[in-house]
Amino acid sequence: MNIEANKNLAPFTTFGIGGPADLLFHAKSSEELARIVLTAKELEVPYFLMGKGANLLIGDRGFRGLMIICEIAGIDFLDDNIVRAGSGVATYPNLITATVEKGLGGLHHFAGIPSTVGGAMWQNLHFLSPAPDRSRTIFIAEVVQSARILSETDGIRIVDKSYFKFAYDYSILHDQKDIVLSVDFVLKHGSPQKLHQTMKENLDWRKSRHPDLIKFGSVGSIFKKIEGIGAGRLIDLCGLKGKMHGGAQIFERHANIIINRGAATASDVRALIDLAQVTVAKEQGYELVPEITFVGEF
């Protein structure tokens, strides 16, 4: 097994920020990360597994032990609606465009928010509905149909959808050491040309209200959402937009997003999230929380 040392972690994250890994490894599939995390474990090596790093923060002074990249591939049509996707394919554009294809909808809701499948469960991936009343949130959860994964105590196996106890920004995976190795999800047959529609119209929302990750690093939402107002609104409210603090950004178009200008580090990411959560408390009255994971040693 190919393990890398000292290994710098900003370059694998979407927000563009982390220190370096004591160890580095690329899991390209199920056997490799099954043999991996044992040997983290009989080892008593700390490990800690991501996709594409696109809902965490990593330390400045980075990760004590192993990093795992999960990167198992794998696409396959199971059935006239059922399809089977390793958890480290990218649910856009790669599974995503694969599935409109074919005329299958379901996961085309999720076009440009980046994510791996394993990284989609462990979230319960979610946006709105469709223009033009965008009034229900859509969760990945609407569309699975069951999973491979390697058990934090029976090894590998296959479960169905309510294992997973799928909640908003949750699944069961933030609370035991289970790891999704694929997923079958049960799709519908739909128009291509519809199913391409509605994909253009959720990317250019997002467009409109997110920042370009190919300038700015982001992992979108910050806060998790608040009923009723949302938190990104309380922010604006008590004047946070645009306020910076070193290479970090509250952005100018959506408050509850912090961007980095270029040289962020993440003291500066959590000084804003810092400033955002005192001031909406002291002069809003709400509670913001976190819903990206901050890993490693800040």
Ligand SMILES: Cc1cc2nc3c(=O)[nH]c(=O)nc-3n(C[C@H](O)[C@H](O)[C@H](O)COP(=O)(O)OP(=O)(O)OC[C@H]3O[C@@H](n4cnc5c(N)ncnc54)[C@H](O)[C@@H]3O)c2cc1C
Given for the second form:
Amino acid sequence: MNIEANKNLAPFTTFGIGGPADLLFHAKSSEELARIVLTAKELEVPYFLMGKGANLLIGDRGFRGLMIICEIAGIDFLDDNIVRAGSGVATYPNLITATVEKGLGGLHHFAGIPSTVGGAMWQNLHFLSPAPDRSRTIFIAEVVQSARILSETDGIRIVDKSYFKFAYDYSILHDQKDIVLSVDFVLKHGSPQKLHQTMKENLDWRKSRHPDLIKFGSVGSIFKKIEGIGAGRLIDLCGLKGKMHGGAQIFERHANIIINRGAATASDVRALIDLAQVTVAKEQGYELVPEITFVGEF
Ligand SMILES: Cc1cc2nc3c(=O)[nH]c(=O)nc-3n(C[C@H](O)[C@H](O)[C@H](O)COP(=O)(O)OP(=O)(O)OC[C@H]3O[C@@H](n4cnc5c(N)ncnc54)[C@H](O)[C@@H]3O)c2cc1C
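The form predicted alone done, now the form predicted together with this ligand:
Following is the full complex, with the preceding chain placed first.
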């Protein structure tokens, strides 16, 4: 097993922020992942599992323990409309492109969102229903059939969708340290042309509203949705769009997003999060609750 010491985590996140992990391991198979987790438990080494780091803010002082990056690969078509994907597979482009090529729809709604299959299960990945109405939220839970997990208590087992208790930005994985190894998705046949059309519209939507990740790191929305109002709108109403702290900035086009303008630290991001929370509470009377996960020492 190739375990690296004192490894900077910033390059493994979409924010491009985060100090060193004492230990770092890239798990390339279910067997490797199960083995390293059992070893960490036996040796009482704290561990954390990450995918693309697209929903994490890792502290500037890093993570004391073992960071495991989930890179379990594999996309297998089991049946006419069922696909099994390893939990380290990128939903976009890898899994979505492979399924759309077969004329299978369901996952295509999530084109352009950085995620692994495991991260998508954790947070119940979601996006709006296709244009022009965009009136409904579509969740990845809608196409999950079952999953193979390394359970916190019972070893490796197969569980069905209901096990995950999916809700908005929630699955049971928030409260139980189970690890997803692979997921079976049940998809619907559709015209490849129509699937491509929806993907293109969703990608265009993102391009016009979200930062270009190649230029500016981010983790998408920072705060949980506030039904009927919008966390971003509240921050905007307080005049905080464009506000900077060190290398971090509240994004000009969408105030629920913070971007890394190049040399942002986790403390810079935390300062903007605090500022938004305090100002919105004072001026608008709403509590902003972060939807991202804070990892390690700040
Ligand atoms: C530009 C941008 C746009 C975004 N837009 C959206 C959007 O439209 N909709 C949306 O829902 N999200 C969006 N996000 C947030 C993010 O893409 C999702 O939360 C994504 O699912 C995170 O996946 P990840 O692999 O990066 O997980 P990570 O951020 O690495 O980890 C997130 C959590 O998942 C857990 N986890 C990871 N792998 C496993 C596994 N195998 N088993 C168990 N737990 C695991 C981790 O322990 C951690 O707690 C956006 C992010 C960015 C950067």
